[in-house]
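Let's start with one chain on its own, the form predicted alone, as structure tokens.
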Amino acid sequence: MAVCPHEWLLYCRPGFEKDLSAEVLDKTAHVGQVGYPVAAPSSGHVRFVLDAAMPANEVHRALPLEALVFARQSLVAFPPLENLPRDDRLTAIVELVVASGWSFEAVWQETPDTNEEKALAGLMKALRRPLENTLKKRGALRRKAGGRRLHLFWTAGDRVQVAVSFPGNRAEHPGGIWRLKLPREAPSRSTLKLEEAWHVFVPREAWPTRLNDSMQAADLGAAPGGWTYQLVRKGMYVYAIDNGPMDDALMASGQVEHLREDGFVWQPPMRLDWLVCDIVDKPMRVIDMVERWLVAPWCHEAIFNLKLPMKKRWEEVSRCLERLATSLDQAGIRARIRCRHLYHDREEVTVHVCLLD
């Protein structure tokens, strides 16, 4: 009989394990899944251990990665293999993979996003070729295997968790991380948050129709122009709303109108294509402002940040998202709302709302 995985392995930013655990407990309860989280502080991951009679792929399908806020990656996993001998780390891994009865098209070796685990890079490099060759000989690694990927999540030199990912319900970057290069001419590092948000929330094939030079946008709390820079790069005309100074090069583009006004009260002269906002304020105050824009409606799509409290972050995010969804529903506004804690976020989450006209 094949060995079945009964854990759900989720990666996150180190320091947000409690928040991801709270989110997972809340959401699994809503879909009738029973289990408990295991997470060490600043470990960069959460193991959700399910009831032995409950295959992990059920919760994996019921709660896809795109529906989670604090998770970077979502994997179906076996319990960790521990105390692996230094002279033979491969045998236990290969035997578990073969016993699962599954086959895979690729093998990814990963570690948590912490400085301590990055020291394992040499070990993973040394194991890669013998591991792949052995799995091929045993029939577990082959070209056509339904797009499944085998993940080896190393947390120590003698400790690894064997996991599986499935196409359409996983992050396609190692560690679930979008590593973007900061443009030299960008006014601030915050520009990467909006660039990553577009990668995460807008399918690449939709960029020509949803991010193009025929569009107009508003950037609330724009100065010095990190997010405006991304809008200008896409050829948009931008209303930059902020009492602070804007970057001179952005202003020289001819695509930016800088209005020294309060972003919470400013109203656009017409319906715009995009609203973006990176204002530092209480999350619910930002929700109030965005809600006003969407109900009006003054834009077709919006991307904005919610700055989080130090404690009970999931509770605050959940409260804000529920309030926004309820308000839009009561106003008869159909919308798709998504929220993620992006790699380039720190103490905030990024929300995307697309109105369904």
Ligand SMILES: C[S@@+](CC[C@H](N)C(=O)[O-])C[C@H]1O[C@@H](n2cnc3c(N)ncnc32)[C@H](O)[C@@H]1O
The other form holds:
Amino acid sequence: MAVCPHEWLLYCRPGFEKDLSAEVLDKTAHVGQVGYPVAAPSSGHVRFVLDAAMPANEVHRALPLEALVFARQSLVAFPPLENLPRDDRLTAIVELVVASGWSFEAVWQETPDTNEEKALAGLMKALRRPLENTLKKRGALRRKAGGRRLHLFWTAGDRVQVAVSFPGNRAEHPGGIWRLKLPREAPSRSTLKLEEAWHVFVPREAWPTRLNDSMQAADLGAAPGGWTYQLVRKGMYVYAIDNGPMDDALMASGQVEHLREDGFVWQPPMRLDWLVCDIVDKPMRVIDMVERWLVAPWCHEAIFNLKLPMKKRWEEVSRCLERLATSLDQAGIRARIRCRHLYHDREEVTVHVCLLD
Ligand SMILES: C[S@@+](CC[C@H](N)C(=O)[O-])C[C@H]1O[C@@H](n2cnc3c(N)ncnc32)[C@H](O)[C@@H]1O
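The form predicted together with this ligand is what I need now, so please give it after the form predicted alone.
In what comes next, the whole complex appears, and the chain from above leads the way.
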């Protein structure tokens, strides 16, 4: 009989293991899954070990990656293989893969996003060919296998976790990390947060209709202009609200109106397409402001950060999201709310709200 995976393996930014553990404990309880998280501090991942009677596929399906905040990747996994012999790391891996009864179209070897584990790159490179050749010979690596991908998550030279991902419910970048190039002319590194948010929240095929040069946007807390730069790059006209100075080159585009006003009280002269906000303030204060915009409604879509300097980050995020969902619901406004801890986010998460017509 095939060996069944009973673990759910989630990657996260190192330092956010407690937040991800609290999130999955909360969410699994809601979908009736029983298990416990295992997470070492700063390890960049959480293992959710399920009750022996529960196959991990169920929780993986019930709580898709796009509905999780602090997870970068979501995999169905087998317990880690430990103490792999130095002279033969492959046999145990291959035997487990074959025993699973699954075949795969690709093999990704990954490590947590920590400096120590990045040092395992040499080992992974050396193993790649022999591993793929052996898996092919054993029928576990094939041209067509339902889009399934095999993940080998190395946490030490002799310790690896064998895991599986399925198309449509996984991050399509190694480590679940969107690596974006900082444009030379961007006024700040923050620019990458908004660019990544669009990649994550707006399907590529919808960009021409949802991010285009017929649109108008407001950027609250805009200076020096990293987010405004992204909106301008899409051809939008932007109201940039901030007391601080905006980048000269960006202002020279003629697409930006800089208003030295308070982003929490400013109102747009007409209904806009986009609201973006990167103001550092209390999360609930930002939620209240965004709620006013959406109830009015003064915009169709919004992307904003919730800054999380506190210890219990999941509790704060969950409180904020619940409050926003409830108030929009009470106002009779249908909206899709999503929230992710993006790669370019640090002590913050990014929320996307799209009004549904
Ligand atoms: C993190 S920075 C924004 C960086 C910007 N998104 C970028 O990419 O360059 C936060 C900005 O919010 C502004 N800010 C803080 N409180 C504000 C308020 N009440 N109204 C408008 N701007 C505010 C600050 O002046 C600061 O420039």
